[in-house]
Amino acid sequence: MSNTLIQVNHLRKSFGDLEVLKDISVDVKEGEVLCIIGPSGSGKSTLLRCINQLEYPTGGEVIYKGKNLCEKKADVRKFREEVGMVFQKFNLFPLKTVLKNVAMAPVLTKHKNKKDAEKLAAELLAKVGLESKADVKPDMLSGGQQQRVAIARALAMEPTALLFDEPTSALDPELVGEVLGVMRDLAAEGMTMIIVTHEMAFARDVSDRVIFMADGYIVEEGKPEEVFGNPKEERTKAFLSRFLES
């Protein structure tokens, strides 16, 4: 993990008078799993959306492979082809089969041969344990299954990294494990991932590094055993106290 893939420098984001991100700097290396934790409203999802340029930063830089995505000439479309994003809501196309949902983007954006794209889609559905659901529509699936399809769809673009914005927060508790299981497998395979999550046990077990955010700042960061086992900041201790006692 020697090469920095994504670098955030002094990032700020305001919505009117509300400053949501206040001087955020962090880098992510190739093959690293970075988990971002913190209370609701701390700016975690906004940070992810600024990295992806779904929100344009008020100030600062997002550097990808040495190029600043915040410059007007930046090729944001190419970045999004290479860095996939999985949202809280699955955003699947309801009238298309699961297989076609996964195969569509490589055909449309990478001009991949349809037959090759569907072959890859079938392989990815097998990877997330849904090969038997290839020909059904999304509304026939559980929330956990739909989110696994969304992950397969992101993987179909053969990304260099994946961004996850609280991917289990919309799921019933009994369905969370199946999605986290797929993400654990991706981490084990060396996929670069930035994950905003409320799943503390997952963040502790899977991440290479953890960031704790509050009030638009990075309050603490470090290896998971440091942040969870011996947090330095009182705000971190207070947030983790219920988890650490369980």
Contents of the next structure:
Amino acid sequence: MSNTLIQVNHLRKSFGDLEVLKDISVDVKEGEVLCIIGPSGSGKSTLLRCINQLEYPTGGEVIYKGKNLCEKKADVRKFREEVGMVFQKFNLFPLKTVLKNVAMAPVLTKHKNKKDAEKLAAELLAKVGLESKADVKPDMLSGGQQQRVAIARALAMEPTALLFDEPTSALDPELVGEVLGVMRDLAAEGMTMIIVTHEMAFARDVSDRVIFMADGYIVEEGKPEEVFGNPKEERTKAFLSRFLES
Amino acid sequence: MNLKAFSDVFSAVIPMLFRGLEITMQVAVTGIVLGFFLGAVSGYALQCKNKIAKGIANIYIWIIRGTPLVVQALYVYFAIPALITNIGGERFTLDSTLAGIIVITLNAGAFISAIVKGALEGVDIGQREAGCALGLTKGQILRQIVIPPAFKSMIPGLFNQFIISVKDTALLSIISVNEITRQTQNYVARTYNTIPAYTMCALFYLVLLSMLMILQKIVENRIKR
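Right, the form predicted alone is done, so what does the form predicted in complex with its partner chain look like?
First the chain shown before, then all remaining chains and molecules of the complex.
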């Protein structure tokens, strides 16, 4: 674990009068897996969406490769090509086959030729265990399968890092495992990941560092064994109490 | 009426109705195609952030929805050429079929813009965001991600508008577009065979529109799959 890849400085975000993020600073190093946990409405997803500028921050900076993405002139598209995102609701393109979902973006943005892109897409589908589903439309797949396709789609851009926005929250409990399995593999391969999740056991096992957010602040930050094993803050203890009891 | 007289009327009216059908379809098809392009632009304007574009689209729709088609036809065929004549000094006239196509285009365009707006807004925001998050440009997101599902969801509405436009062409008889209704009127004026001519005219429309409605069902069933 070496260089800082993404650095968030004093980030703030308001929707009208509602301040969702209040002075958030955090950095992610290359190869690091950072899990963000916390109650609903604490600003976790908004933080993730501010990082890739799907939401424009009200204040603060997001630094990637030495450049502040919040500046007007910043090349946000370039950042998005390099840092992929996986959504809670998969957001696959319904009229395209699974293979085309995965192969489309590299052709459009990186001008890869179609054959190479489809070859890579097929390899990635095999990696997430869905090579047999290449030619079907997304609506023929289960939620867990759709999310694995979404991960393959993000990987097709050969990203330096991936952002996961509650990737298992829309899934039936029995389908959560297959998605987390793919994410575990990615973590083992050294992929840099920022993961917003409610899967506490997964966060504890896979992450290098855990952030607990509440009410738009980072309440606690540390290694998973510290945050889960011996939380310092009362707010963290209260949130984790149900998980720790079980 | 004896059988001989009936078959005389029949053999006179049928070819005439088919001549009218040619004009009716020419006006309706051209009108719906051009109306689609007009409606696509104005429907896109309705849901975009540009206030001026939105304003222009809204005024256009307001005028078309707020005036009868017959009045629009009279205006395009008589008033606008007269206006141009007054301003330009030289006598300006408009071919009635062309005027008819303009009126159907303007009308279809206004109603299609609502269909287009709804279809564009109906595409899940999450898919646009997914396109964004993959680094696609705005144009790529529109072409690759938004338009294909939006167009698919537009097809039933567009077909419906086409059927309405075919019926609307009958109103263009008032500006002497030689479509089905006008042909029948002319025939009746010449022959006073009022009852058989208008009966056949009505049945002809009924068959034509029934066929279009069946086609509509087939198309809708196909895109549902």
